[in-house]
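Presented below, as C-alpha cells, is a lone chain in the form predicted on its own.
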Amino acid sequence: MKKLLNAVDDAVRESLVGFGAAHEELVRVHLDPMYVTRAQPLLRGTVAVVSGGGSGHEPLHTGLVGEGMLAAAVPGEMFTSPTPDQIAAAYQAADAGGGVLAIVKNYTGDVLNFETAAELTDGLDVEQVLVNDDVAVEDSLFTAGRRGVAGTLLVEKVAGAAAERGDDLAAVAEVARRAAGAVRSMGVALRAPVVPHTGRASFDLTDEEVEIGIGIHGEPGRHREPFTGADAITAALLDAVTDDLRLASGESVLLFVNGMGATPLSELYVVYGRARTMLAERGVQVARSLVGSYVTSLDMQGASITVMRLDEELTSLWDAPVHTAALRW
C-alpha cells in the first residue's frame, strides 16, 4: 500500500487540518472533538442542517459545509461512524435557535450515534431524516434496510436550500424526506478500495470482473459479472434505479453520475452520455445534471448512477445558490 499519509491513525485529523487551511473563508475545523462548521454563523432562527459519517467519502460531508447547504459536518474515522460526543458538539455549535435537521445515511452505527447525540443535547430541537437510496440491497452487515449512498448529497442540497430561504424545522424536514423518497442509486466497482488501517483491498476482483451493487464502505455488491464495457454496466445500473423509482414517460429527473474515487472524469461522462440517452428513449427528461466524484469510497475505481424525480419545488431548491468547497453556483 502506498498512500500520501504519515501515521495511519493521524490520517483523518491531518486531512481535516489541511482542508480547513485550504478553505478558511468557508469553514472552521474543530479537532477536540472533530467536526466542521461554517466560518460565518447562521442568521438567528435559521435551521441548522447537519450531516456526517465515516471519513473516506470526500468531499461528502465536510466539503458540503457552507452557504446554501450544511451548517456543520461530523467526520468519523475511515469508514467508521462519528461518536455521539462529536455529533452533539456539532449540533450545539451549529444551532442558531431554529433547531437542527440531521441528515443521516442509513447505516446502523450512524443511526444509533446520531440518535444518541440528540439525547445528549437537552433542550435542543433535533429532527432526523434517513437517506436509504441504494437499490442494490435490502439488508447488509452495515445496515437494517437499504444503505444511504450518493443520493445523500442531493438531499443535503435540497434541505440546505430550504433552510437558507427561512423554512422552519418541520418544513425543512418535510422537504428533505420528500427528496429522500424521490432518489435512488446503484454503483459498480472495477477495483475495490484499499483501507489504510488494513492495507489491503476490501474484496478481490480479477481484471475481467466487475462488482455490481457495491456500497461506499467497500462492501461487496449484489453480484459479480464479466466486464463487458461501459454501456452494458450503465444499463444494468440505470435499469435497477429507474425500475425501483417506477419512472414514467413525461417525468423530469436529476441525473447524477458519481465517481467512487479513482475513476477519470472522462469515463464518468461516457456513463452519463449513455444513461441520458437511455432516459430519453423512455421519454424521461433530464432537467438537471451532476457529474463528478462527490461521494467516494477512498480509491475505489468505479461509479454510481443516481436519479431523483423532480417537481417544481425540488428543482427550485436544487437551483438555489450554494457556496461550499465542493459545490458552487
Second form
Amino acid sequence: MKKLLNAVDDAVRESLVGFGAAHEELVRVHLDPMYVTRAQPLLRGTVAVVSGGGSGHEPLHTGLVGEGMLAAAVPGEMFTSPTPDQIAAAYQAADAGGGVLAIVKNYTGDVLNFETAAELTDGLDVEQVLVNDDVAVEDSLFTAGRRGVAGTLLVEKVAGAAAERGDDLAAVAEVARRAAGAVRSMGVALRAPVVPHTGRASFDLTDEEVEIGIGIHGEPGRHREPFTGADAITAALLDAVTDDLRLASGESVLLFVNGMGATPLSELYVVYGRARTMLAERGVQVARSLVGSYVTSLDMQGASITVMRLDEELTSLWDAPVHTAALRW
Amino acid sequence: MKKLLNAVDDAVRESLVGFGAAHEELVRVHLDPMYVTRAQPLLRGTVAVVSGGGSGHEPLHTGLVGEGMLAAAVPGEMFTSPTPDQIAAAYQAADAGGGVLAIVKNYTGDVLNFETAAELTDGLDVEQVLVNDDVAVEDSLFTAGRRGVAGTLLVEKVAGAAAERGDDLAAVAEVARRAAGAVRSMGVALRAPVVPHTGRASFDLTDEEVEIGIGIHGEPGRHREPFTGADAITAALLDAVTDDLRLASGESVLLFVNGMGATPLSELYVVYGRARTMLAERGVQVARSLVGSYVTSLDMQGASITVMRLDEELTSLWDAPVHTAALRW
Amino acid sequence: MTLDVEWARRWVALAAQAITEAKDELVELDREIGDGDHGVNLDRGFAAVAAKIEGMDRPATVGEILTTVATTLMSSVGGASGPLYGTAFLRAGKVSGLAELGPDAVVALLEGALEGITSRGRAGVGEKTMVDAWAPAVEAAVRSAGAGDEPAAVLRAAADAAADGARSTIPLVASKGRASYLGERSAGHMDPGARSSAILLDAAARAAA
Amino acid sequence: MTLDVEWARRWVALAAQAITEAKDELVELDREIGDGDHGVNLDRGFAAVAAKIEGMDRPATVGEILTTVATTLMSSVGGASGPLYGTAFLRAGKVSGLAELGPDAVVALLEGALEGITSRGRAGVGEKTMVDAWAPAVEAAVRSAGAGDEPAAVLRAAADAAADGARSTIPLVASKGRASYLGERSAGHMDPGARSSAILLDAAARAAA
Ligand SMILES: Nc1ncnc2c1ncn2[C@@H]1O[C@H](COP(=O)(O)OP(=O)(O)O)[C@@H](O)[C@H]1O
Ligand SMILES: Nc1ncnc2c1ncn2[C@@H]1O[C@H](COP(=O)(O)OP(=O)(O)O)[C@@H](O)[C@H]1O
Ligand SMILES: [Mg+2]
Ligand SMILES: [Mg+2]
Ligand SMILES: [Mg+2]
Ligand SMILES: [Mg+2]
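Since the one above is the form predicted on its own, can you give the form predicted in complex with another copy of the chain too?
Expanding to the full complex; the earlier chain stays at the top.
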C-alpha cells in the first residue's frame, strides 16, 4: 500500500496537526484527547453545534469548523467512531453557555459513543440530532436503520447558521431535525477505498462492475451491477432519492453531488448535469447546488447524490455566511 | 475502464455543461467553440485575465473564472491544449477594452496554440505570461523548458487581483511575471491517471515505487524510486523547490500543497504539516497556505508542493477578494 | 486456583496477547460484513489496557481492575465495540468488588457484562452480534455453577459456550450493527464481535487454569 | 497520373483512413514518451478534415484544399501537433495555387510544409520531432525531381525518406516537445509525430499511384 502517510497509527494525528497549521486563523486542534474547536470562541450564550465521527471522510467534519457552521468536531480513528472522552471534551470546550447540539450520523458506533459521552457530561445541556439520509438502507426494521452520509453536511450547515443567528438549543435542534427529515442520499462505488490499517481494498470490484448503495466506510453496498455509464448510474441514484422524498413537480431543492475522494471533479459535473436535467424534466427546481468531494471515503472512486427539499427558512440558512476550511461564502 | 462519463468523446463537453449549470450565477459556458466567461461582464477598461489548457486539471482553469480572478478560461480536450479558434473567441468575448493578459502554462502545445490565437486576433491588445514553475525539469537548454504546473493557480490569482483593482495591461503583466518568477513546484505520483481515450494508466508503477517529478498530463517523471513514506517524499519535493528558489532564513512564503485528483485530503495535510515543519526549521515563515486538489491530473494519486516567495504586494493581491467556483474569500 | 486480583491481571495480559494474535483474523471477518477495523480497534484498546493494568498500583479487588479495563477500552477503542465492551467491563466490575471470586461471583461477573452489552446495544439473541457469544456463555456458567463446579471450570464452560455461540452466528442474517446493511449478504460469515468475545472469555478461562 | 484537385481529395481520404488505422499505434508511441493523445488528436482532426473536404464545393486548386485542411486541423486537433500540422498545410497550400502540380510544385509543397513546421516549432533536425520525417522527405523530393522523376515518383521518394526519418528518431534523445522532459529516458522510442508524418506522406504517394 502506498499512501502519503508515515506510520499508519499516526496518520489521523499527523493529518490533524497539518490541518491545524494550515488553518490556524480558523481552528484550534487539540490532541489529547483529539478534537477541533474554532479559533474564535462563540459569543456567550450561542448554541455550540458539534459533530464528529470516524476519520477518512475529510473535509467532513474538521473542515466544517468555523463561523456559521460547527463549533467543534471530533475525529475518530480511520473509519472508527470517536470515543466518549473525546466527544465529552469537545462538548466541554465548545459550550458557550447555550448548550450543545450534537449532529450524529446514524451508525451503531457513533450512536453508542455519543450516547455514552452525553452521560459523561452531566452539567451540560446536550441535544442530539441523528442524520439518516441514506436511502440505500431500505428496511430499517431489520437493520440498524438508515445510515448518515453526505446529507450530514447540509444538516450541519443549516444548524450552524441557526446557532449563529442566535436561536436557542431547542430551536437549533428543531431546524436540524427538519433538515435531516428533508434530505436523502445514495451513493455508488467504482472502486473501494484502501483502508490504511489493512492495506487492502475494502471490497473487490471487477473492471465491469459498480457497487450501488454503498456507505462511506468501505462497507459493501446494496447490490452490484454492470457498469453502464454515468447517465444510467445517475438515474439509479437520483430515482431512489427522489422516490423516497416523494418529490413533486413545482418543488424546490438543493442538489449536492458529492465525490467519494478519488473521483475527478470533471466526472462529478457530468453527474450533476444529468441529475439537473432529470429534475428539470420532472418540474423540480434546483435552487441551490453543491458539487465537490466533501463527504469522502478515503480514496474510494465513486459519487453520491443528495437532494434536500428546500423551504424559505432552509434556503436562507443555507445562504447564510459560512467561513470554514472547506465551505466559505 | 470505469469512469463517471458517458461517451468518451463527449466527456469534456458534458462536464462543462454540468459545470455551467451548477454555477450559473458565476459563469457562462460557451460550447462552439468551447470557452467559459464570467456571468457578469468586466468593468469597461479592465484587463481581462484569460487562461486555458487541456482539460483534466479541474478545477483549473474553469473553476477559477469569476470576480478577482479569470475573466475567461479555455478548456481543451482531455490533456490536450485548446485550439487557436477557441482561444481567440475567448479573447474576443472577455476583452472589455483593457486588453487581454493570457496566462499560459509552458508546454509546446499550449505555447503554439496561444501564439497562433494571438495572430488571429489582430485588433486586440494581448500580452502573454508563461508559467514554468516545475523544477523537475532541470536542464532547460535540452528541453522545451520548465513546465507550468500548480504554480499557475497562484499566478492567476495575483494577476486577477491586479486586474480587478484597475491595473493596466502592462502592470498586470508585470505583476504576473513577477509572481511566475517567484513560484516553484514539484510533484510525485503514487499511481498514474487513467486517460479516458486510452482506458489505461498512462504509466505503470509497482506497489513499491513512486514517480518523482511528474507533470500533470500523465507524463512519466524525472525518476522512479522506492516508496518510503510521506516524510521522505515531502523532503524530496520541498528541497528541490526551495533549493531552486534559494530561499533564505527570514523570508516569507505561500505554501501550497496540491492533490493530483485521487489523493485524500487527509494525506495532503500530512504532507503540508511536514513541509511546514521543515520550513520552520530553516527560518522560513509560511505566511499564507493553500491545501487541496486544485491543479489535478484526472485520477492520478499523488501531490505536488508549490512555494511562492511573498512580498507585500503579492501578499495583498493573494488576500484580495475572489469569488469563483473553486476559490472564494 | 483462586480467581483473585492476580487472576484478573493474567486475564488482561492473556487477552491482550490473544487479541494481537487474532488481529488479522478479526479484521478479515469485519472486512467481510463490516468495515474491517474490529481487529485494529481491539488491538489498540487492549494494548492500552495492558499498559494501564501493568502500571496499576496494588489494586485491592477484581472489580477495580475490571473498571480500569472498562474506562481504558471506552477511551481507546471507538467504533461500536468500544462502548459495548466498555459498558460490559464496567458492569462486570461493579459486581466484582471482591478480592477473590467464587463460582457465583463468576456468574455475576458474566451476567453483568451481558447486561451491560444489551442495555447499551439493545440487541437480542440471534441478531448476529457479540450477544450471541455472551448469552450462551452466561447460561453455561449458570449451569456449571449450579452443578457445583469450581470457578475455573465455570469460566471454561462459559468460554466454550461463547466459542459455540460465535460459530452459531455464521448462518445468521444480521439485524443490528454495520453488518445489518448487507441484509441477506451478511449470512455465511462469523460475526467479528462474537468471535472476539469468545477470545476474551477463553483468555479468562486460561488465566484461571 | 496527374496531381490535381482529385488527387488532393484522395490524399485527404486516404490520410484520414490511415490515421484511424494507426490511431492506437500513435497513442501507444505517445504514451511511451509523451501524454498518449497523439493518435486521438489526429484522428479527431482528420475525421473533421475528411468531412469538410467531402462537402467542399468544386475547389479550383490544390491549394484551396490544403488551406481548408490547414484551418480544419488548426481548429480541431489542439496539442502541439495541431498548430504544427495546421501551419504546415497552410504554407503548403499557399505555394500550391494550381490546378495541377508538376515535380517542382511537389517539391515546393513539401518545402512549404517543412518551413511551416520549423517556423512554428523552432525545432531542427535531430531533436526527435516530426521535423526528422519532413526534412529528409524534402531532400529526397529535391533529388528525385532533379533526376527528372514524375510527380508521383517524387512523392514516393519523399514518403519513403519520411518513413526512414521516423525510424531514425528511435535512438534520439528528445530536446523539443513533451518527450524532452524525459531526458535520456526518451531514447529507444519512435517519435509519434514523425511516425504520423510518414503516414501522411505515404497517403499522399498512394493517392498519386
Ligand atoms: N447493537 C449491538 N449490540 C451488540 N453488539 C453489537 C451491536 N452493534 C454492533 N455490535 C458488535 O460490534 C461488532 C463490530 O465492532 P467494530 O468493528 O469495532 O465497530 P464498527 O462496526 O463501528 O466498525 C460487531 O461484530 C458486533 O458484534
Ligand atoms: N517544437 C516542435 N517542433 C516540431 N514538432 C514538435 C515540436 N514539439 C512537438 N512536436 C511534435 O508533436 C508531437 C506530439 O503531438 P501531440 O501528442 O498531438 O501533442 P502534445 O505533445 O501537446 O500532446 C511530437 O511527437 C513531435 O513530433
Ligand atoms: Mg468502524
Ligand atoms: Mg497532449
Ligand atoms: Mg468495524
Ligand atoms: Mg501528446
